[in-house]
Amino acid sequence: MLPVVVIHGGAGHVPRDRSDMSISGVCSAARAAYGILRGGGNSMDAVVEAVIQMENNPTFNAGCGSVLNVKGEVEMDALVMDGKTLASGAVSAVRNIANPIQLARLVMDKTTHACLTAEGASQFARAMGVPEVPLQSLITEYARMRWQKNLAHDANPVESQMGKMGTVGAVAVDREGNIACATSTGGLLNKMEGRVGDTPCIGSGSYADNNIGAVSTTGHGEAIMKVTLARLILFHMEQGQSVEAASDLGLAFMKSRVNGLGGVVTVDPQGHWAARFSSLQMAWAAAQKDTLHYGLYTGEHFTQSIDVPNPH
């Protein structure tokens, strides 16, 4: 069953012309991450590589496709966690960084802290030699168009959030049985300046523990934080639920308790995995036993050889 990697490109609703790009993006990311695992690489390297691929793809709400805050600027959050030691690293409200997930990993590897925010994260990035990029290079025409549309008084940014795939994330188990997760986001459309969602919060945006499994979440961050969704799903797994049942229980509780929609990718130490969501769509892909699995709508599950070029 091992190694395995599972990836999501965000829960929500995506226009048909963009959904093909979302599927192709998660499949490419899954392929890149699986290549690392198949070569004997570790799960942390694999999930970080998967997320970098999606941060560099303007289709997703992370890195260079991030949504804009109320001032028309990009503020990004990211988190990594290592299931072997429970070490983690996160950044929040970072601006001039192309790959926040790399910075989150440096927080984990090079500091005694778990999370750095805003200007402090920027100073740390400079100290680590992470190149700054111009803010404009992270802003797409699509993001700007949606930002302007949502400045209207009667706009509902939470609802229109569903017009673009959200947060990206990955979970993996390597050949040694070590588990890792990584999650990255541009946050909520037209959010207040300084708003931080679930993504950089351990137990909400993601969680990894070699003894139980790993989860990476996507959806409305405020709802996810209220139920600590990632840890809630792992709690159900500790109680003996399968990855799929635990994921569904967590998502159902979030919907009934706080009326929140979202999606998750989940793995257990044996390599069982699930991609589940309560939103209309979630672009997801998984790679295991040299097979690529992927889908977008509920009940959709396509497979092909990992070595065949991307669908679409």
Second form
Protein chains: 2
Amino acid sequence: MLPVVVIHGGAGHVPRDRSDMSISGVCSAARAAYGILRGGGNSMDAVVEAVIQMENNPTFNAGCGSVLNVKGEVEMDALVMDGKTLASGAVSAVRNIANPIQLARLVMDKTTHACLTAEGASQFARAMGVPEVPLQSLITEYARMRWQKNLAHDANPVESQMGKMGTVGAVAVDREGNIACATSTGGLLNKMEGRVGDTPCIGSGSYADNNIGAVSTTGHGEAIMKVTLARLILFHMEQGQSVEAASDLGLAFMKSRVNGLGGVVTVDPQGHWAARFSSLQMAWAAAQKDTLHYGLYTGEHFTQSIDVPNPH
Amino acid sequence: MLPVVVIHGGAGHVPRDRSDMSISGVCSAARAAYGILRGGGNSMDAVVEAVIQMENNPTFNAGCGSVLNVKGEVEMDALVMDGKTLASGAVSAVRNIANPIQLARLVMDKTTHACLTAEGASQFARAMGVPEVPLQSLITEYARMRWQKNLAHDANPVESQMGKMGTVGAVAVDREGNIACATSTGGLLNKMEGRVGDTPCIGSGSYADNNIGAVSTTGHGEAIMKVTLARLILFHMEQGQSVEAASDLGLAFMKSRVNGLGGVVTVDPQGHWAARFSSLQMAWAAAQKDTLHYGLYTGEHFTQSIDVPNPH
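Having seen the form predicted alone, can you show the form predicted together with a further copy of the same chain?
Shown next: the complete complex, the earlier chain at its head.
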């Protein structure tokens, strides 16, 4: 059953003209991460590589392609967690870097802290030699169009967000049984400056523990935080629920208690995995036993040998 | 059993010359919060008032009296949570305001977000008419002395932190059965600029749910985050554990799994309460049935009628 990697490209409603790019993006990221795992690499390297690929892909709301805040700027959040030690690293409201997930990993590896925010995160990036990139290099035409549309006084950015794929994330178990997760986002469309969502918040945006499993979440951040969705699902697994049942229980609770929609990718130490969502769609992909699995709508589950080229 | 409020003034090791001030501070805060509850006020107003009193008291590491970051500046984190709706508000790395807990409450009440950080939080404070205060008004001589001492290359700020009371927090249940929590901190001694700890991280620094109870935590922030301590304790309560047993299970897990020390105050919907810690000391106070309870060392539990003046 090991190794395994499961990836999401955000929960929501993907416009038809963008759905192929979303599927293609998560499948490419899953292949890249699985290549690392199959070559004997560890789960942390695999999830970080998967997320870097999606940050670099303008289709997703992370890195280049992030949604804009109300001022038309990009502020990004990211978190990695190591299930062996429970160590984590996060950045919140960070600007002018291409790959927030790499900076989050540096916070974990090179500091005694678990999260750096805003200008402090930028200073740390400079100290680590992470290149600064111009704001414009992170902004796509599509992101700018959506920002302008939602500046109207009667706009509903939370509703509108559902037309743009959200947060990206990955969970993996390597051959040694070590579990890791990584999640990265541009956050909420037209958010206030300095808004921090669920992604860098341990237990909400993701959580990994070698003894239980890992979850990476996507959806309405403020709702995810209210129920600490990632940790909630893992508690259900500690109570004996399967990855699938635990994920569904967590998402159902979020819907009934706080009227929130979202999606998750989940693994357990044995390599069982799930990609579940209460939103209309979630682009997801998984790789295990040399087979690529992927889907977008509820109930969709395509499979393909991992050795053939990317189907999209 | 209702109403009840339980307060902590941080886990650690309090120097003898400061222990009286710590006890006095938590007792005053408990009296003030209990006065609100006894007058029919709600739990959110009570916990926020308790925390404001401790932020204004230079004895505690929150508001005035906060520890300094490595640059000699004050950056503060705070979180409130409403157990009825699971709504929360937080600020992280915020500067130049006297009462971060009030700003956290404004984030909850006046925005659609759950957390604002750094400069974005400052902008929001200005928009809300929260007065800016000079950095110097938040810095005590004691905080400056400890900062300088820990600038030495061989200093161990995490160890040294244990000589300074930490984070402050409160949990309460009002007559209606509504539960709230509030936590505020200056963070970790000589932290990097932009370091965000457990306090503004929902499920780590605190959590409140009318159906389960509430927890506010203190101790080594990075360890608390690794185990999402507040939510962990509430999961034990959902499994049928008492407030005391659940608190001890959470603290014991944090010690065994990640070698972390800390303390918590916990309530359940029936008004059972606990103040537990694995550190050497934690200044705590509780008020219930017109009786004030308080202590500092393990096993200490003094009681007094709430109607007599503050004993210290």
